[in-house]
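Encoded as structure tokens, the following chain is the form predicted on its own, with no partner shown.
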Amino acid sequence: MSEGLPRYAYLGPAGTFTEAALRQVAAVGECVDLPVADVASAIDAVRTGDADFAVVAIESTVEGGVTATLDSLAAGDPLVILREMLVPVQFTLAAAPGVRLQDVRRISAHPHAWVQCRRWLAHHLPSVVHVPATSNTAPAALIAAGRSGTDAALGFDAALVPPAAVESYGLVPLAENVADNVSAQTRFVVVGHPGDVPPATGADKTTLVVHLPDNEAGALLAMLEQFAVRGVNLSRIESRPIGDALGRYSFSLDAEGHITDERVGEAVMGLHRRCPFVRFLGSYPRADAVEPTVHVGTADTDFVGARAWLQQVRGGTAT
């Protein structure tokens, strides 16, 4: 019975790293899986009501921010990040039975997978051609569908897939552990509709999108100072084109801390005063549970005490 279960849209088909991230949130049978063809479709499914939540990649240790996710969250009806998950990323070069490594001329792979394996490919298969795939398991599914595995039928000879997909789709491994970075990880997030902000855990992130004032010298510095003077560290900051004119950029950033932390709240208020557009994309627990460093003068008690002192000054009772 799926009635009443939460519906999760994710980049499919089954076996992707995104599904592995979803399984950290809900096991098989605890939710309705809604595999889609791309990140934007997963996020749009939440906006249209076809899904309750979306699980999407937002950052990788190799490529940085996932632009499709950043851009989809920066525009359109507001959504928020509710949780993050970390998934180790490795790849296997696999094919249909009977294909040999020396026969491989064209490899199907998601663009992020291709980038993460390019040094291995350049060394072992320097003349191979990349055939882009919509996900890490899409080419595996094509092979498993019985489309023969020949170049004429599929347009590729082999595929870069997650290791778990090899057995699931009945493929044969041609080379394992082909990723260039053995410690590669991808960070995924659960996206849903705005509501009550989850309580602070002491090890949180706050994600924001900020537009800077046009043609104002030092605008970026003024934006960063809102965090620096309050002791808020930024764990990620990336610029993205707004899209309406050349030279117009927004900034997507992750701040260490929770919106209910005094230092974070004060920084966000400072952004609201100075910047023409600030979108709050959620405060949520860090997957690694690392607590931020709270510098002298930036703890909640410091802000509360300073406000109380100011009230005394204004009331003429300060000593």
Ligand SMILES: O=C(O)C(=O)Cc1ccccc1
Given for the second form:
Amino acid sequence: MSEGLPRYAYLGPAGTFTEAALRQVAAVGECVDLPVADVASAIDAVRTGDADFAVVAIESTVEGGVTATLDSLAAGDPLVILREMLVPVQFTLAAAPGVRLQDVRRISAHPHAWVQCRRWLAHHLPSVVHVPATSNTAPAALIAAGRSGTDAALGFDAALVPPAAVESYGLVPLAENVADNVSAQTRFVVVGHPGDVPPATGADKTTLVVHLPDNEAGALLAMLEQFAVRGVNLSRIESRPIGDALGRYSFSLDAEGHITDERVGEAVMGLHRRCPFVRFLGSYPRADAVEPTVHVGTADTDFVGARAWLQQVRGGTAT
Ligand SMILES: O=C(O)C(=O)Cc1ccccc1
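Please supply the corresponding structure for the form predicted together with the ligand (the preceding block corresponds to the form predicted on its own).
Below is the whole assembly, all chains and molecules, this chain first.
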């Protein structure tokens, strides 16, 4: 019975790293899995009501921000991030039974997987051709659908696949641990409708989208100063084209702290005063549970105390 269970849209088919991230949130049977073909469709499924939540990749140690996710969240009906999950990323080069490594001419792979294995591929299979895939398990599903690995209609001989998915799709490994960076990780987020903000834990992150005032020298510096003077560290900042004219960029950033932290709230109010567009994309617990360094004069009590003092000054009672 799946009635009443939360519905999660995610990049499928089954066995992707995105599904591994979803499993950190809801076990099989605790939710309805809605596999889709791309990140934008997962996010749109929440907007249309086809899903309650989407699980999407937002940042990787190799590629930085996942632009499809950042762009989908930056515009359109507002959604928020509720939670983040980290997934270690490794790849196996796999194929249908019978295919040998020396026969491999064309490899199907998600573009992010391809870049993560570039050095290994250049060294071991220098003339191999990349056949782009929509996810890390899409080519595995094609092979499992019954086409032999050497079938010309398939268009590829092998695929870069998450290690855990090799067996479930009936593939055989040709080479394991082919990713160039052994400690590669991808950060995934749960996206849902705005509502109650997850409570502060003391180790939180706040994601924002900000547009700067046009033609103003130092506008980017002024935006960053809102955080700097209040002791708020940023763990990610990226520019993305707004899309309406050349030279117009939107900034997507993660700030350390929760919107209910005084220093973060004050910084966001500063952005609201100075910037033509600010979108709050959520405050949520950090997956690594690392607490921020609180600099002198930027604790909640400092802001509350300063506000009380100002009241006294204004009321003529300050000592
Ligand atoms: O979730 C997956 O498995 C994907 O296909 C997206 C992806 C690609 C590369 C690294 C992490 C996630």
